[in-house]
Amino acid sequence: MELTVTKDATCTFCGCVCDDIELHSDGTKITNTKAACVLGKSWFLNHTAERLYPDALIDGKEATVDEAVEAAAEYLYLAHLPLVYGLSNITCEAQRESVALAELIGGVVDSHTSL
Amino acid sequence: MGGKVSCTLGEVKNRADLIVYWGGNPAECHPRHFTKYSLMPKGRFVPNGRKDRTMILVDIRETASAKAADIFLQVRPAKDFEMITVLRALIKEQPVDTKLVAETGLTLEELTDFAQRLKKAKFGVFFFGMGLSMTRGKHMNSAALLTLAAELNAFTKFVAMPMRGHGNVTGGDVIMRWTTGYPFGVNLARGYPRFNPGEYSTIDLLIRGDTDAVLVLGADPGATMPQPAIDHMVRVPTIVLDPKVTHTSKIARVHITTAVTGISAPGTAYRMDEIPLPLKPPLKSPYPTDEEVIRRIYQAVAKKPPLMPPVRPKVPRV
């Protein structure tokens, strides 16, 4: 495995969003962090690029992403008032898509801010 | 929170000589906040760093952050609003009710000294946490503190900033503000945005059973929300997008595994002072990103007949 070094990486664990982290990775795991705090370090070291979970689950059974996307679309389409919730651990680009989806399905969009 | 008097963390670093943390524990929850942004760094107008700054901590108990503070003010639980109200009177040299002062658990001398320090600062900042905004009074507490910060600008430069928890929760506010005009809890059911916290906020919708499907994005309400809210998510079809199979995934009808934001998914995240920062993911995920999956769900829904019939074309006048 080839070791890569990412300089000035951004940590998204807490609201500080520190953007001066150095990350050492071997392609599947982050092996070392520099400048990150204890919370950031555990955030980076505990997420890998391994396939640890099934691609998708429908009613607890393994499914393909295509099937899951169709099932999700059907549930959201049939609902009178669907709720799109979360948005705090996804990128701004994904948040934009979420608002567009909420508009299409005529639902409510909300984040952790309301808690 | 329209009209919030705020600034960037860069300004805090370069200018702030009075730093007040209110209802937050940055030593344990935002470990680099002191060293990178607020307390320790040497700035343009605070060349000696920590020596040029005063830090005051207001909280209901002496947390690990109290060690870093010059002054620790222990407010009685749920009396933050009263304390802010007293301070607002004191800075304007108005007489205050001694009974109200006693309720806060602090003495008039302590509060007068605090008020004087607020006014004498060259550049002051309130960082407020969930200890203020999530306890009795909730958003009214935040509003009171923001008003105090605004009013202090009659004497000096003063700002207020919430200490945001989750990585890109600020981005959520900014994106919703940009796209709908409101920061959270936006109802688009009528085709135009409506905002009413308490009615369209998640916990209220779930507990009242108003919603009949839930799409959960990068959150685990099944582990954190009150039981009646979780019960409702079991009752209706719940769909989860998350890098892990979470508690919520286990009660959901559909779970889709996605790449991890900032680790294997690229994009942008907002810092708590509303500065957008690019992410630099070092790894390549075997899973699709949230962005991609949400877009695919959008496309799948868009293929179905529209929920509302199209507007009938106008008949031209003869």
The other form holds:
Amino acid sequence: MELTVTKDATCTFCGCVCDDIELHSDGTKITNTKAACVLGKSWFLNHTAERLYPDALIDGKEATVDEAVEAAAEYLYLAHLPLVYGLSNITCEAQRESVALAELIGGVVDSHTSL
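Could the form predicted alone be shown next, to go alongside the form predicted in complex with its partner chain?
The text that comes after this line covers the one chain and nothing more.
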């Protein structure tokens, strides 16, 4: 197992786009980070290109994407104050659509950076 060090890696997780991070990897996954905040460190250490999960889950059971979208729509329809959460690791266009959805369903928007 060969250790690879990548200097000046860029983290896009929270939107700050820190670009001074050093990553250590063993050829399969990132094993250590230097200069990353707690959010960036968690993102890098838990990020994988492997397909570990099915495309969608409903109540812990594998489902199709269409079934998951239908279930999500039902949850949102029944919610009293839906929360649109996260949004920092997606495109500006997806953020715009998420905010529009929150407005449409009478929900609220929060970013994980509130942690």
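Since we're looking at a predicted model, the values are computed, not measured. Numbering follows the first chain given and starts at 1. If you superpose the two forms and keep the largest set of C-alpha atoms that fall within 1.5 Å, you have the rigid core.
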Exercise for the section: Answer yes if the CA of residue 94 moves 2 Å or more between the two forms after aligning the rigid core, and no otherwise. Expected result: no
Handout entry: Angstrom displacement of the CA atom of residue 14 between the two forms, core fixed
Key = 6.5
